[in-house]
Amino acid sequence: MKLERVTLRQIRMPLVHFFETSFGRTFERHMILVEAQGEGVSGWGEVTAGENPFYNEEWTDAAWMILRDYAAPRAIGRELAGPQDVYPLTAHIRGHNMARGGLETAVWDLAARMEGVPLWKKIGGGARREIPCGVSIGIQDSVEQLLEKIEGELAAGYQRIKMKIKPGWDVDVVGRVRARFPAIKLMADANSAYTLADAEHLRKLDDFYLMMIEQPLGHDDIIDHAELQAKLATPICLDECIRTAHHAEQAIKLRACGIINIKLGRVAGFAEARRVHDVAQAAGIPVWCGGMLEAGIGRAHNVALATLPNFVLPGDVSASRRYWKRDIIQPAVETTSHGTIAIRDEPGFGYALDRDYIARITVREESIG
């Protein structure tokens, strides 16, 4: 395959709710869609940097360039064996995976189309016809806020509730929402909101039972964490300092988590996420699948994402209509009843594009090629 032609979008989506994590709120996404171009046939992606350097290094406004400048032109007019040689035609490139992970699923998506075939197929999965959703749920004005948001998502069938946590909202705070909710599960995530000097505080969180507390110390942390998890009965699931593969092989065998969350972009799309699954597949940890706000793009790769085997966990993959009050693609990703999203045959990531609402939304386009 050839890829011609990229032309990047980005697009503005107010939400429905503020979401507010341990390094502040946010009120509206600026996301950038990537359309690769080849033989007649598009393929999209989503870049899933915030606006601001606060996850990791990226921003909207430097993946723009890093696409445009650098990743786009290593990969345009290039014979590809397949998309899986878009991560090494970018792989110089020091950081910056969201950048190229969104040209890298786009490549993905636009080879599952050129076949015909679902991407969740294209990529190897297919492990499950539906896959099981948790929600992420922000830090709120008020505990009663919070307890209220997770009654909504109960009853409308989610399997997991994952809530953020902070210094100063913590250990009262998933005590009271662990006394109101039993026999729920519970998980915590910070964001890297700790230091290692904060494990015995850390530690009262062991008496609530969570499923696990995500990312708890630095972002670029390993060797920390595996101290941290040493002094916890909770296992440590790891998430920024997971950019690789090998990351994840350190991690493991430091004993520094008991849980891995994958994330397309941070690790610069599909090829290495596979292998990051693989590896945590072989030492017995299991993945799921993290959310960074995506739109409709973006949500539909996690989906596919999430057929893979190893991704026994309650993702944080949801409807639409928990973010979007109208979402780029139609129809709108949906959840069943019971919690779950069921997967489409269709070719590519399964869902057609709202191109009339995209033009809307669109803030500036290019095209490189």
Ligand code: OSB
The other form holds:
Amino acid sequence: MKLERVTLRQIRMPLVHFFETSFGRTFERHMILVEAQGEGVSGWGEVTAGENPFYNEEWTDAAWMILRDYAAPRAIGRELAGPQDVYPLTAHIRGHNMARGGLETAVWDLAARMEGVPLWKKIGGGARREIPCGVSIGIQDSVEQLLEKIEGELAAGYQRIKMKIKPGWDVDVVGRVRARFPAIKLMADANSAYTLADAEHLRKLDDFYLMMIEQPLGHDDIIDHAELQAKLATPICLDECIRTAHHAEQAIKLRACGIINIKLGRVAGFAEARRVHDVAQAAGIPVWCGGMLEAGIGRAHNVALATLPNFVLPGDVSASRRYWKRDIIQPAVETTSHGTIAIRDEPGFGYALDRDYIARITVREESIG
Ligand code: OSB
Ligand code: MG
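Alternative state: the form predicted in complex with 2-succinylbenzoate, after the form predicted alone:
Below: every chain and molecule of the assembly, starting with the one above.
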């Protein structure tokens, strides 16, 4: 296959409700859509970088420049054996995995569409027809608001609740949630808000039999997580610090985690996501699909990813309506009453693009090649 042209579009989408993590509040997303064109067919990707370099070092504007000046020029015009060639072609770029992943996932979608097969099949997935869904609930203005939100998500059928924590919004709040919902699958995500000096404090979370605590320590740390894991009964789930399959191997070898969250952007796309998946599976470590407040394209890609066999835990992939008044795909991503998303059999990522809406919310556009 050959990639002939790449078109970048930056879109602006206000969230239905702000999303607060330990690193700040997001009210509106600015994401880059990547259209990969070849042989008269288009494949689509979405860059999952935030608006600011706070989750990791990437942000929308930097991702635009990486895609335009480094990633796309490397992949355009070459004969590719398949979409798996994109990862090594852009591997000379240090970091910027989300920018790389925006292009890589677009080429996977392109290849699936060229062959007329669903993306989940093209990536080697299809272990399940419905993927189990959880929700990630941000830090709220009050505990009452949080309890109310959780109640609403459980009523909608979601299978597990993840709550964001930070210093000052942790042990007491988790305790109140657990007292109110004694039997639910519950977990907490700290987004790197603590250090090893907080180990004794974090150990109090063991009282609430959480499924896991996600990325409590440094965004780039594995070794301290291993030390913390030895002190906790609750499994640690790593997110930010697992950017390659090699990181997953190191974390598993050091016993730094019991679970891994896989995000397509964070690992630069499907090829490396599959390798992280395989490393974890071989070690008996379950994985689940993380979310980055994606619009429809990124959300549909996550659904495809979560059909790989070792995605056995409910992920952070949920209905479009939790984020957007109107999504950029049709139909919007919806969940069943039992908290799953059914996979679709159309070629590529499986949903139609709402081109009119995308055009309306596009703030810049540029073609390469
Ligand atoms: O750490 O998983 C995270 C959102 C933005 C940045 C980081 C994270 C998140 C989420 C939200 O938890 C997941 C989602 O609902 O898309
Ligand atoms: Mg996380």
